[in-house]
Structures are given as C-alpha cells and as structure tokens.
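Single chain ahead, written as structure tokens, the form predicted on its own.
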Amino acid sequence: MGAARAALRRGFDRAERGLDIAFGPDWNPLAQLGPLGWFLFWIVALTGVYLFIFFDTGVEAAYGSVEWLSTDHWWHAGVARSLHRYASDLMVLVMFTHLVREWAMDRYRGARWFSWFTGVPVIWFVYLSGITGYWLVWDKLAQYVAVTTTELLDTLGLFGEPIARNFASPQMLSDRFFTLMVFLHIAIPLLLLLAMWIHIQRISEPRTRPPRGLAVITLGALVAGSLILPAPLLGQADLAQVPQSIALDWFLLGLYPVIESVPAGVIWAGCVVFTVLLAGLPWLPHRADPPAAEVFLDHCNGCARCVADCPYAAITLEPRSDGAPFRFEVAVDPARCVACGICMGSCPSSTPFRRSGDLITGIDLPQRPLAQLRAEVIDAAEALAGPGRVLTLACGHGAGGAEARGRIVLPCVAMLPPSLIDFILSRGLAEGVCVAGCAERDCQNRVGAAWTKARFGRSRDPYLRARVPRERVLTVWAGPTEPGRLEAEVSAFSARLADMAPYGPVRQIGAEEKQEARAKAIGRSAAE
C-alpha cells in the first residue's frame, strides 16, 4: 500500500506541476478540489431552485414541463438544466479525485480520521441526490432508473408492499408517489449540505470557496458545455413498454448495468463492504502518530497566537489554572493534533538565543523540541565548508524530504520560529538559509506555507526581524518530484552568497555554546 501511495503521490505532483503552468499555483484545480466541490454543490443547488420554478410535479405534467423548458426556453431554463446536469457530473469526478488524492497524500489517518470518516456519507448523499433527480424528468432514462432502483430496494424486504409495483403499469403510478420523489430530491441535498458542513468541522479556516478566477473558469466551461451539448432528453416514459436503448450518465448511473446482471444480494453486500472498508481506511493499518504538542505554562502568557495558527483547531484557550497573572492559558486536544509544529513556530517564547536556563517554549513538540532543533542546526552547520555555505531547513513532504548534508528535515517549515534564521546568520553558522517547503499550490499542513510567507513578510507574528538581510534567505516551494529544482536553486543561491561581502553582525558561536546547546537538548530529551 505504501508503494501505491507513493506512486500516486508522484503522479499527482507531476500533473499538478503541469497545471501550475496553465493556471498558476493559486488556481491549480487539483489543489482546489475541496473548494471546487463546494462551488459545484451551490451551482447544482441554485440551478435546481431555478428549474423548480418551471417544473410541474405530476406524472403527466413532469415530462411536458421539462420538454418545454428545454425547447421553448432553452436560452435560460434549458441552459440551467444542462448546467444542473453537468455540474452534478463534475461534482462526482471532483469528489472521487479529492478522495484518491487525500489518500495518496496520506492525509486521512491519525488525527485526520474525522474528515475522512465523515466524507463517506457525502459520497452516498451525492449519488442519492443524482438518482432521485433523474426520476423527476420522467423520460425513458428516468423510467429505467426508477424500475431498476425499486426492484433492487424491494429485495431488502423492508417495505409492506413492493415499491416496484408502482411502475408495473401506467395506472399504478400516482401523482402522490411523484410528489414523494420531489420531496426526496429536496431533502437529500439538504442532508448532503449538513454532511459537508460536518466534514470540515475539525479544520481551522476551511476553504469552501475556490479562487475567484478558477470559479469563473469552471462556471464558464460548464456554461459553454451546456450551450454546445445540451443535456439530452429522451422520449416520455411509457410504463406499458420496456425501454430498449438508453444513453446512461456514466458518472452517476455507471453501476446500473451491473445491478441488472448481478444478484441483488451481491450488490447489497458490495455496498456494505465498500462503505465499511472506506470508512475504516484510517485504521487499516493503524498508524502510531507522534505525541501531541505540549504546553509549558511557565512560558505561556495565553497570547493565543498558536490558537490562531493551528490548522486543525487542536488548540483552545481556557481560563488560567496556575495562578499566573494572565487571563488565559492554551490547551491541546491530542485527538486533533498532528504534531506539525506550527504552534511552536508561532510562540513568542520560541527563541534559540536564550542561554540562561533551559530552552523551553510555551508550546513545543515532545519528539522535536526547540532545544533539540537548535542543536541539530549547530551540528548541521559544522558539516558545511567553503564559501557560500547554505543551511537548508526543509519540509519532509516536499522536494527536500530526503536527508542530505547541510539539510534538516522538519514536519512543516512553519515549525521554524523566524528567530532561528536570525540565529543561524548572526552566529555565523551559514552565509545563507534556504527554507524549502511543500509545493506552493498545496501545503501538506494546509497553512504552513502561507504562515511562513506572512512571518517573513512581517505581516503575521512572530516576524522575521528587520535586521535579517532578505538576500540571505531563500524560499523554495517545490513538490516531492522536484529535488533537482531544489538543488539547482540552492547551488545558484550559494554562488550568489559567495560573491557577497560578509554579513555584518556575525558573532561566531563558540565551542562552549555549542556544547551547552547539545547538553540542553540531551537533558530535555532525558527528562521527557
């Protein structure tokens, strides 16, 4: 499974690199699948409301009203019907691509199980919404879908009378049954919206709107498709005859030929197995996540920066419990924390310059505390030689994910407190620092790249100090299939540094300070 996931991830990364060229990182469709799904839902919902204005809810009137709006009023209602159909199909495609991509990126296990698990009902609600929608047109395709569906439902034996009997002859189908279908086609999308809302509840600042430009492109493409190839309308349903030739919508109705040719028990068993396996994937196999972030109240004033920066709403403010003269303290929910370290990078007490006392921050990662990170930086710098020395701090999910000389791999580059870069340059550990994050289009931890850019740009606390020369800081945003690009950019950066004058406020770190940093890192690990 690991090899398949790695191959898929590389495939997605290569495809997204191509789309970066066409759309740019911010508008890349594959990096905006979640927001696109929400956008398509609203297109389907709004066009559905508009179509309902012209729709007559009755067995005899339904087809006539759809035919009327598709022909006499094709220029608005007809386009809306095609838009309703094609946006539904595209929503199915976006939904499954999003599912496969999140699996490939390994963003479904551990603390992220909730979004995956609650996404499973979304799949079924999408399909049920589409299937009930086809019934309302009441053409030959609707007849085929209605008969096949009700015959399958009757095999469950849950109903007092067979539902399929309503479609045995034209006299058996009443307007009351048709009104029930209209109700279901309204109620199920409302349940779908509720499921989608639950799906994003463990995400801080969830993205539910795609970039405006991408939304315009998507809507424009759907409108163009609706004008060029209007949604088909087959002949009116006739329960006295069995449809002989049906043009299926393979996005929503692709399994119907299978339903006809496979025993009903196998179909129901397959649905149950598919649902259970899909919902259980976060625990198959179970992944042992690293420990959650840890709060040290002696160094926390309840400033809430870590609360604002956490991508997973894992940190909350609570009333102070230790008697310190502050109103709040922060608390970490281990069930939500993914140990990305972004909170450590946001804490104002995360400064590597401190020498008196232990290097402890207000919030830290037990398995990778700031004291250990400072010791790693000092050790990595000793392996650098020659002019233009570059120390690389890389995200483990991007192009710099593999260990290399002069490179430190982190769970997320936003784990870095900006003061660490000042420490590296001002102590003469390197002539320049390269921060190599995920691909710009899609951070593995959602906001790591954005927060890092904002901190370096001095628009989000904690700021990168103004005294740090920006020409000595290189940022590279590259995916896992771009290690060559990272190496090339670092080499060019090193060459530029070699031609620069020495950095002014350098104070060479001495052997005593190096030993002290290592001792504190070892002492902290032993204490834990």
Contents of the next structure:
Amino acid sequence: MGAARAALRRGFDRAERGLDIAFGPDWNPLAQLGPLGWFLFWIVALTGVYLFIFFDTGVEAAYGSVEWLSTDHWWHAGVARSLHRYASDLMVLVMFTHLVREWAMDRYRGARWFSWFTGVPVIWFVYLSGITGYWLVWDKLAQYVAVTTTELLDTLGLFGEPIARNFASPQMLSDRFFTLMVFLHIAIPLLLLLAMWIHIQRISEPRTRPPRGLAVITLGALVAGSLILPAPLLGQADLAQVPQSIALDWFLLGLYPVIESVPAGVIWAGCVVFTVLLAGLPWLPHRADPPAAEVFLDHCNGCARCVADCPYAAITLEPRSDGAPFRFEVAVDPARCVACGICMGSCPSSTPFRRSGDLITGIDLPQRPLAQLRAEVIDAAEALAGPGRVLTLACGHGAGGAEARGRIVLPCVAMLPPSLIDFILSRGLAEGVCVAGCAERDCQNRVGAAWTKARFGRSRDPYLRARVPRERVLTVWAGPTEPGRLEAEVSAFSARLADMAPYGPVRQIGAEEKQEARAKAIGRSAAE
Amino acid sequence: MTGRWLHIALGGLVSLALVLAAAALSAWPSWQSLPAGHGVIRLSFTHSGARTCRDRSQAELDALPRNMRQAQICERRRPPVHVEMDVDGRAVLARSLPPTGLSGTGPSRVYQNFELPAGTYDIALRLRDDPALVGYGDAAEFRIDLAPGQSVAIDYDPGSGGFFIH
Ligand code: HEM
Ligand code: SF4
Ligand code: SF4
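To complete the pair, please output the form predicted in complex with the partner chain; the form predicted on its own was given just before.
First the chain shown before, then all remaining chains and molecules of the complex.
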C-alpha cells in the first residue's frame, strides 16, 4: 500500500506540475478540489432555485415544463438546466479525485481521520441528490431511474405495497409521487450541505471558496459548455413502454446498469461493504502521529499566535491558570494535533540565540524540540565546506524530503522560527539558507507555505528580521518529483553566494557554544 | 499574452475541454436496458390469503363474556398465496407468496418482470389464496400482442373479477 500511495502521489505531482503551467500554482484546480466542490455545490443550488421557478409538479406537467424551459427559454432557463446538470457531474468527478488525492497525500489518518470519515456520507448525499433530480424531469431517463430504483428498494421489503407498482402502468402513477420527489430533491441537498459543513469542522480557516480567477474560469467553462452541448431531454416518460436505449449520465447513474445485472442482495451488501471499508480506511492501518505539541507556560505569554497558525484547530485559548500576569494561556488537544510543528515556528519564545538556561519555548514538539533543532543545525553546518556553503531546511513532503548532507528535514517548513535563519547566518553556520517547502500549490499541512511566505515577507508574526540579507535566503517550492530542480537551484544559489562579499555582521559561533547547544538538546530529550 | 491572461486562456481551454468531456459522458454511451426487439410483461399485485377460521365449540363460547361470543375464531396470520403463470404453456412462475408484516398479517405480494421477444403470447394465470382449497380459486387466460418496447402490466383484484390487464 505504501508503494501504491507513493506512486500515486508522484502521479498527482506530475499532473499538477502540468496544470501549474496552464493555471498558475495558485489557481491549480487539482490543488483546489475541496473549494471547487463547494463552488460547484453553490452553482447547482442557485441554478436549482432558478429552475424551480419554472418547474411544474405533476405527472403530465413536469415534463412539459422542462421541455418548455429547454426549448422556448433555452437562453436562460435552458442554460440554467445544463449548468445544474454539468456542475453536478463535475461535483462527482471533483469529489472522487479529491478523495483519491487526500489518500495519496496521506492526509486522512491519525489526527486527520475526521475529515475523511465525515466525507463518506457526503458521497451518498451527492448521489441521492442526483438520483432524485433525474426523477423530476419525467422523461424516459427519469422513468428508467424510477423503475430501477423502486425495484431495488422493494427488495428490502420495507414498504407494505411494492413502490415499483406505482410505475407498472400509466394508471397507477399519481401526482403525489412527484410532490414527494420534489420534497426529497430539496431535503437531500440540504442534508448534503450539512454534511459538507461537518466535513470541514476540524480544520481552521477551511478553504471553501476557490481563488476568484479559478472560480471565473470554472463558471465560464461551464456556461460555454452548456451553450455548446445543452443537456439533452429524452422523450416523455410512458409507463406503457419500456425505455430501451437510454442516454445515461454515467457520473451520477453509472451504477444503474450494475443494479440491473447483479442480484439485489449483492448490491445492498456492496453498498454496506463499500461504506464501512471506506469509512474505516483511516484505521486500516492506523498511523499514529508523533506526540502532540506541548505547552510550557513559563515561556508562554498568551499571545495566541500559535492558535491562529495551527492548521487543524488543535490549540485553544484558555484563561490563565498559573497566576502569571497574562490574561490567557493555550492548550493543545492531542487528538487533533498532527505534530506539524507550525505552532513552534510561530511562538515568539522560539529564539535559538538564547544561551542562558535551557532552550525552551512556549510550545514545542516533544519529538523534535527547538533545542534539538538548533543542535541539528549546528551539526549539519559542520558537514558543509568550501565557499558558498548552503544549509537547507526542507519539508519532508517536498523535493527535499530525503536526508542529504547539509540538509535538515522537517515535518513542515513553517516549523522554523524565522529567528533560526537569522541565527544560522549571523553565527556563520552557513553563507546562505535554503528553505525548501513542498509544492507551492498545496501545502501538505494546508497553511505552512502561506505562513512561511508571510513571515518572510514581514506581514505575519513572527517576522524574519529586516537585518537578514534576503539575497542569502532562497525559498524553493517543489513537489516530490522535482529533486533535480531543487538541486539545481541550490547549486546556482551556492555559486552566487561564493561570489558575494562575506556577510559582515557574522559573530562566528565558538566550539564551546556548540558543545553547550548539543548538551542542551540532549538534556531536553533526557528530561522528556 | 503573459501572466494571468495566459492562465485564463490556457486554464479556460483546459476547463472547457473538461466540461465538454463531462457533458459527453453525461449522455453517452447509451445504455441498452432492454434487448432490442423485446417487450416486458410485469405481473404485479398484492392480495391477502384467506383467513384461517374455525367454529368455536359451545364450551368455548360459554367461557367468554356475553359481548365477545363470536361464533368463529380466526388466526391473525394469513396463509401464503400461491400463484402460477405460464407463457405459451411453459411455466415461468410457480410460487408461494408469504404474507408480509412482522406477524404475517399483511398481504402477499408479487412484482415480477418477464422480458420477452416481441410477438404474440398466450398467458395463463392461476391463483390459490386458501390452502384448504383443492385446485385454484382464480384463473385467467390472456392473448397478448407484445410490441418491441411495450410494457404490459397484469394485476389481480378479486373485486374487479380476478386477473386483469391495465
Ligand atoms: C463534494 C464533496 C466534498 C467537498 C465539497 C469537500 C470539501 C473539502 C474541503 C473544503 C476541504 C478543506 C480543504 C482545505 O481547506 O484544506 C476538504 C478536506 C478534506 N476532505 Fe473533502 N470534500 C468532499 C468530499 C470528500 C470525500 C468524499 C472525502 C473522503 C472520504 C474527503 C476527504 C477529505 C480529507 C481527508 C480532507 C483533508 C483534511 C485535512 O487536510 O486534514 N472529502 N474537503
Ligand atoms: S504541531 Fe502545533 S500547529 Fe501543528 S497540529 Fe499540533 S498544535 Fe497544531
Ligand atoms: S505562540 Fe507561544 S507565547 Fe503565544 S500563545 Fe502560543 S505558546 Fe503562548
């Protein structure tokens, strides 16, 4: 499974690199599948409300009204109908691509199980919304859907009278059935909306809106597609006939041929097994995240930067409990923490310059504390030689994910307190620092790339100090299939550094201080 | 053309291609639900089996309060309904339909499709709703001209004379 995931992950990275060229990394649709799903939902909802103005409920009236709006009023209501249909189709496509991609990126296990688990009902509500929608049109496709669906439902034996009997002959169908279907086609999408809302509850600042440019492109393409290939309308349903050859919507109704060809018991068992297995995937097998971030109240002033920066809403602001003269402190919910370390990077107490006492910060990763990170940096710097020494701080999910000389691999580059870069340069540990994040279009930890850019760009605390010479800091955003590009950029950077005059303010770190830093790192781990 | 305009143009083309592909798959390829040249006969009805009753003995009647002295005692559970169907003399269905409901008080029901090549068929139907009966309580014969794509529904209602075609 691990190999399959890695292969799929690389496949996505390759495809996304192609789309980066067409759309630009920030508008890349494969990196915006969740937001696109929401956007498509709203298109479907709004066009649905519009269509409802023209729709008549009733055995005879329903088809007539759809025919009228598709022909006489094709230029507004007909387009709305095509948009309604094609946006629903794309929603299925977007949903499953999103599902596979989250699996490939391994963002569905450990503390991140919640989004996956709550995504499963979303699949069902999407399908049920689509099925009830097709029913309303009351053309031959609707008839096929009605008969096949009710015949399948009847195998459950829940209804006193087989509901398929309603469709056995024209005399047996009543308008009441349409009233019920209209109700269901409004109620189920509302449940879908609720399920989608629950789906994003364990994520801070979820992206439910795609970037405006991508939204415009998507809507434009949908409108153009609706004008070029308007949604077809088959002939009116006739219960004295059986639809023989049906133009199926393979996105929403693709399983109907299977329903016809396989015993009902197999279908129901298949639904149950699919749902249970899919929902259980985060535990098949389970992946334990490293130990959760830990708060050290002596070094926390309750500034709440870590609360704002945690991508998984794992940190909460609480009233102060230790008598220190601050209003707040913070608490980490270990069940939600994935140990990305972003909070450590955001804490103002994370300053590697400190020599007195232990190097402890307000919020730290037990398995990779700041003191250890500082010692790792010192060790990695010793392996560097020659002019143009570059120390690389890399994200484990990007191009620099593999261990290498002069490289430190982190769960996320936003784990770096910006002062660590200042430390490396001003203490002469390297002539330049390369920060190698994962692909720019979509950070493995959602917001790591955004926070890193904002900290370096001095628009989000903690800032990278102005005194840090920007020509000595290289940021590279590159996915797992681009180690070559990373290497090339680092070499070119190193060559540039070699040509520069030495960095003036360096106060070379001494052997004694290095020893001290190493001892403190060991002391920290021993204390755990 | 550079920068964002390039992205709008290229991204727009990619998105339009995707929408058109989705639109195509939204109605193509067609699915042949019923083989060409076939029609369907649907046998579908709900009907309760006869009540199983017996007369109360005098001793039983005497034991009851005066206002509850009904002459017969009936089981709540219904017996199964037995139904048979032949097409051109060939048996296609012979089934005992159990009653529905948790304690078997509901009607028996059947809903069965027969896909047949278009043509003329002699359909014979027989039904027994009382196990005590010898032979069949109800029977009917129909000649059906089944056209391609036609759906013929056969129903049963003792009130309107037994089996009938909609
Ligand atoms: C059309 C239906 C769906 C919509 C609209 C949707 C929407 C979203 C959104 C907006 C996010 C947050 C993205 C972000 O801000 O980083 C997200 C994340 C996620 N979704 Fe969905 N989703 C859908 C279906 C599904 C399904 C079916 C599954 C899997 C069963 C799933 C699994 C996930 C996972 C694992 C995450 C990542 C959470 C994390 O980063 O920890 N989603 N989805
Ligand atoms: S390490 Fe910090 S930022 Fe990351 S999930 Fe845990 S609490 Fe949130
Ligand atoms: S960022 Fe640091 S100081 Fe601020 S609330 Fe979080 S732990 Fe406390």
